[in-house]
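The form predicted on its own is given below as one chain in structure tokens.
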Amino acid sequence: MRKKSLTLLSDGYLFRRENTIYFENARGKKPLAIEGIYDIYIYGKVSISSQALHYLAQKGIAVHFFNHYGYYDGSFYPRESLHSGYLVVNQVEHYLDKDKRLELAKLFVIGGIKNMEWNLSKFKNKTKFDSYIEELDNCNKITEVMNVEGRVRTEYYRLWDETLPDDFKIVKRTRRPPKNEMNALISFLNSRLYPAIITELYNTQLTPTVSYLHEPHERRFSLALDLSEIFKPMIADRLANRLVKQNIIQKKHFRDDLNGVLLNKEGMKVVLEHFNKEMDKTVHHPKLKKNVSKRRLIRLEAYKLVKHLVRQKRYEPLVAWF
């Protein structure tokens, strides 16, 4: 059975009875095929029994929680079953060594830049960011790398904006809260992508709290933020672009809140439906010579990072070819 992500938008109760997980809401009680669940994303007000959490942990199923506004709150991260002390030592070593950390940080940013270029080419803009990549070569601090990344992204949003409908201009990237509909859509998709990357990291031997571009902090999986540099343009931005240009997402799918603009319940439902389909879409991998899902591409990227950390093969960031 092919496993899929389960999204719960309604309020309810998640509980276990014998070896079955049930979700009960206002419409009734429904058994969930646990063997077909890859991970769970909870947007509604859901109570979960300890027995259900214990069973999900046994099955290695991560549960991700989102607040009333549709933004990521945190994760139930089952006890890790894939352990490698050797990898942990090497992962920390690459953080502590300035040159090794700087190399990886630059590669994550270069991957993001290349994927932003690819997007712009798809949006009928042939702009290249070669000067920014050259500038990265001269960066000697992580803060300098982050500065280059920020300036590239600002220019990218400006160029992307030229191709967007008048009702869905970015104007200026704003967060917490987003100030218009397009900013709200981008932020919502980024917030959904982040825990998807966390799930993939859980299924590797990598430690998700040790990162290179982003500073490791308590209470966040910062390595997922590093990898998101590559996948935000490839998955979130492309989907946002398609949803507005094909008129799938409209003004009616938003509401004013938090002194800004947010997706309403119906808007969240539409976006999440398309996001899940996007993650399950397959592309033909030129090196593996087989079709892989876009979700699987994230795991493959993590595996490439592992090989770099244990000195098997230098990491090269994924650049979209599809």
Contents of the next structure:
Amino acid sequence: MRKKSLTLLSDGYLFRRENTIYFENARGKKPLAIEGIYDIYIYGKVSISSQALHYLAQKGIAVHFFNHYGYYDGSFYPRESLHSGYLVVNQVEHYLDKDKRLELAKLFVIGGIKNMEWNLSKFKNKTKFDSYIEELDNCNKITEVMNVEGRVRTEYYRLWDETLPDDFKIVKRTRRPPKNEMNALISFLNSRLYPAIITELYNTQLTPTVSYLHEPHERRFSLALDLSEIFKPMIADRLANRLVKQNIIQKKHFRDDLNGVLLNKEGMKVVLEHFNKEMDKTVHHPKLKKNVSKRRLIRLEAYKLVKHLVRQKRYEPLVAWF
Amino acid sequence: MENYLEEELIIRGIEINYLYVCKTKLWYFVRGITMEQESDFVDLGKFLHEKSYFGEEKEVQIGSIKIDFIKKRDIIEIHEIKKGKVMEKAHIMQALYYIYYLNKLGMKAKAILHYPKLKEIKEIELKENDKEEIKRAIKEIEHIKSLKEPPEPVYQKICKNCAYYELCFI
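What would you give as the form predicted in complex with the partner chain, now that the form predicted on its own is on the page?
Everything in the complex follows now, all chains and molecules, and the chain you saw is the first one.
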């Protein structure tokens, strides 16, 4: 794919002159080719001119903002240009119909579970979660589905932990603030993954606020949360595992902050570099018979959902084969 | 009633085109599920359109059809700019539909297809038997639009270059 995600870690000023977007900071002024930008992730203290935003909106480029701690704050989500009332109606219908909603919610969870299983096998643990999947079959409520998902995840972290080096154990999953390094790393990656999914949804006719596993009234793009069930293990967890086991991320990349642990600037830089590389990495897709990037896999998942909603083909969650 | 278009004249030219390219694409397209925004080929087509035939009035909208450009001689000339000939049948049918459409509105017309990349043009006139085919096409489009589910995609050589490829075959 030609277009790339742009990450701004340093402080500066983003503005437009004629038909070029520039990023200017202490090190100088750098022109950015608009046709080469897919979306923008801003971690630094960056001022943006309204002219730049107008231009980005015109080109359909979303800008995602992260706070001082590296957590996702929100997005500049340009006016939607892809509309399908028909699809919206179908999305909502699948939410309102209890059975249809449950079916989709379970499929997202099953996808997540299978990807966790796959990770464990890569971490040299052969545990299968079949019993949980059977349990899912009998769930009649979303809360029950959520409950199974929560228990699988706890078990998954425990098993994963057995393979992690001593100073990078998860021990217990803690968020906001994370209590140790591994938690901080996982949270940071999830924070980066979520808006990446939002960008993909933006480029489809799907409405990002109508979701199935998560409730649509969570004041978030909850459909992105649904999809993240599949991509968190597949992208974020695997990358976290690799960064730690290959000693790319070390203790020195973290700082203690307000009774929690967070990545420091250098740590963020290393993680983001690897994350961006990871998203651009391609795998051969057996069905499409071509190479697709990891990022594109998210879009393909959205397409599968579209097909399910228009009743062309039942949604089957992506399970990593790579 | 004169102010209203006849029932069969609410079809857009691109729908006739898509009918001959792919029925699945047609079904998704009419429901607003479009993919073209990402296609390099569509970008190229737009570019070609913008950069060719300066001085003509472009994108002439008449009712539900939008013609690339028009010249008015003794009869109306409909001009359509196309990139390549792979989907020539679809181009011809689209042009025939435009003539048919204008005829219905009481105007005589012929069409000229331009292939600037191939440096070729093709003249098209609407014959009696073409009218029958256009009528059949309109009926079929209405039928496809009314389907509750999209037609199952059938793999053809052209699929790999189509913006809908991933949607269809994932």
